[in-house]
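Listed next as structure tokens is one chain, alone, in the form predicted on its own.
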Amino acid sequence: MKTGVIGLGAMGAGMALNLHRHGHLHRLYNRTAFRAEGLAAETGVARAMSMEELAADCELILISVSADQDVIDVVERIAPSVTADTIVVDTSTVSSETARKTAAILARSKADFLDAPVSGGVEGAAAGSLAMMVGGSAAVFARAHETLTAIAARIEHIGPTGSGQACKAVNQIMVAGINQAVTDALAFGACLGLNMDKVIEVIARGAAANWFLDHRGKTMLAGDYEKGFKVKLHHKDLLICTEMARNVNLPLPIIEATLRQYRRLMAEGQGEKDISALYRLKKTQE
């Protein structure tokens, strides 16, 4: 399908390049023009001068932005320009309510919508190995599936509109718990004077093995928090999870603790750092 990408940050750029490698990428747009210009030069794919121009010329539109209002703003801009049966796929992490609202806006133009947040980090976006959780019509999902395989290794249709975002909320709660467990454990090991490189090597092959330890363990020990999932973005996601949990009267104490620690990191100017920067707070308590 002729596919356009709106939003070319670390995740969007990686997905756009994989769409290009599979012959799907047709148009590019980014609010900051230089990002789109660079990717256009690299791929030979035309940069759209506006979101509306991209929307009018694509069969599938993939959105990758940061926040709920960003998604709504994009959809309100493109809705008058899309053609009937255009599929809009939002890979951002937002609330289920935002997904339902954007679907309703597009329905007025007879366009279809899938909420399709992803997990796997910037590495997964670059490698095309993301996990994607999708909400929306099963028939629309079937139409989009082949194109989406260019950016995700595992794609699961979860249920109706909003279900993809609800599944991503489950994922983000787990990420917070894993971050807490790994950073606690590594700070504990460091306090005991262990050779932490050896500790990571052996634990990563046992029952406690996990993606976060594999990809962030050694970098956090080295005090390198540059690459990965930003503290401020996970903080935003966990606020969404908190609101959803409040609606079903479910306490999430690990989320409350993580939010407090993220607020401290952001107050110290660490909001742009990877979430493994949580280790920095705990290591200072040695």
Second form
2 protein chains.
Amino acid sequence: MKTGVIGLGAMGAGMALNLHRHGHLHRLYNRTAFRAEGLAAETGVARAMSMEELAADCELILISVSADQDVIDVVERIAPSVTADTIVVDTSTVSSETARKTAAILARSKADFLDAPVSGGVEGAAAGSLAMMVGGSAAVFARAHETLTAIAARIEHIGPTGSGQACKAVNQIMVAGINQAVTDALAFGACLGLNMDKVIEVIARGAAANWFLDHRGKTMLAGDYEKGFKVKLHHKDLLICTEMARNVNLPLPIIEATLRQYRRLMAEGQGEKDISALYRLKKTQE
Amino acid sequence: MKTGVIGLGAMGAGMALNLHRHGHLHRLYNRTAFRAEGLAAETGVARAMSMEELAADCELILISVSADQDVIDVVERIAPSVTADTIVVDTSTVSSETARKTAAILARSKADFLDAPVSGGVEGAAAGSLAMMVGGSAAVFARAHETLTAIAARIEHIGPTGSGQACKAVNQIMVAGINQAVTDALAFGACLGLNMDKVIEVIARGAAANWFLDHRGKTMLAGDYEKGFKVKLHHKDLLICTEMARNVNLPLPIIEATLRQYRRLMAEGQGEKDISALYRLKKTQE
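In place of the form predicted on its own, the structure of the form predicted in complex with a further copy of the same chain is requested.
Next comes the full complex, this chain leading.
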């Protein structure tokens, strides 16, 4: 399917490259032009001069932006240019409500929509091995599926529009808790003076095994929080989660504590760092 | 090496069977005789009538019991029967201090000691795929290593006596945090009414991937907390951890909260259940 990508950050760029490897990438657009220019040069795929131009020329439009309002802005812009044959797939992490609004805006042009947030980090985006959780109609999911296999190793249709984002909220709560678990445990081991390289090697093979320890354990011990998932973005996601949790009367004290710690990191100018920067807060509590 | 196993609970029995498969198992002992009888019948390996008999007849003695005092009791009993050629390997999870006491008791008989707690659950014990974290001298570690490969896929020598247990404390803190992360997130998803089988399938492949979700996710959703790691044992381990953390002035609020929740489960008669029973507490908060 002729696919266009709007939003070429670390996640969007990785997905665009994998779509290109599978012969699907047809157009590129990014608000900041130089990112699109770089990828256009690398792939030979034409950069679109506007979102509207991209939308008019693609069968599948994949969006990868940061915040709820960004998604709404993009679909308001492209809605007049899409047709009944267009599928818009939003891989951003936003609220279920934003997903439903987005679908409604596109429905005016009779275009189809899938909310399809992903997990697996920038590594997963680069490798094409993301996990993708999809909300929308089963028929639209079936039409888009083959193209999406270029970017995700696991694609699950969760339910109607918005349920992909609800599933991602489950994921983001789990990631926050695991961040707490790993940073608490490694700060504890470091305070005891253990050889932490050896500790990580062995506990990563037992019942504490997890993706975050494998991918962020050694970097956090080294004080390297550059690559990964930004504190300010996880903070935004967790605000969505706590609002959803309040609606079902579920207390999430660990998530509330995580939000407070992330705000402390952001106040210290660490909002652009990977979420494993939580380790620094704990280590300096000593 | 002629190996005897003292303590044939779920973990000890799995380790004994794997030692047998590799031709190391020489003697079996359990306080409750029928467990030893069952394994003796299954393996054809002789059951010892007493710990002392086992100790006098084995080069490597592997201990798998529950509590600190149990370990001390066992080594007090076997110390008079061991020699300078004996290596005692304690796979129980106890404090570093207990490990050092144990080594001192055995040193009177010139026997060697390794603290070698394991992680990987009853599944890992059955499969011989445990992660083992070892404290003690490098020379003793080297002598015992080949035998221990029968039960563990990853064996790491962390440092001197007690450091195996310190590493296990890091592991247990991480496991507690991951239990919180997974039970919070799944309770949240269930409260939203999502198809949780699909949710688990997809988030288990992204950045939230972890052993606990893979091995306990579906059983906890089904309300099955029978198999696994007992609440009362993790409670005991976490008490050791919080004492160690106080000594290095590290606050562990999530572990303190976990201890309170485990005590509530124990008060409700759930102390023998798997630690994923925490899910029940959260789900019934609705």
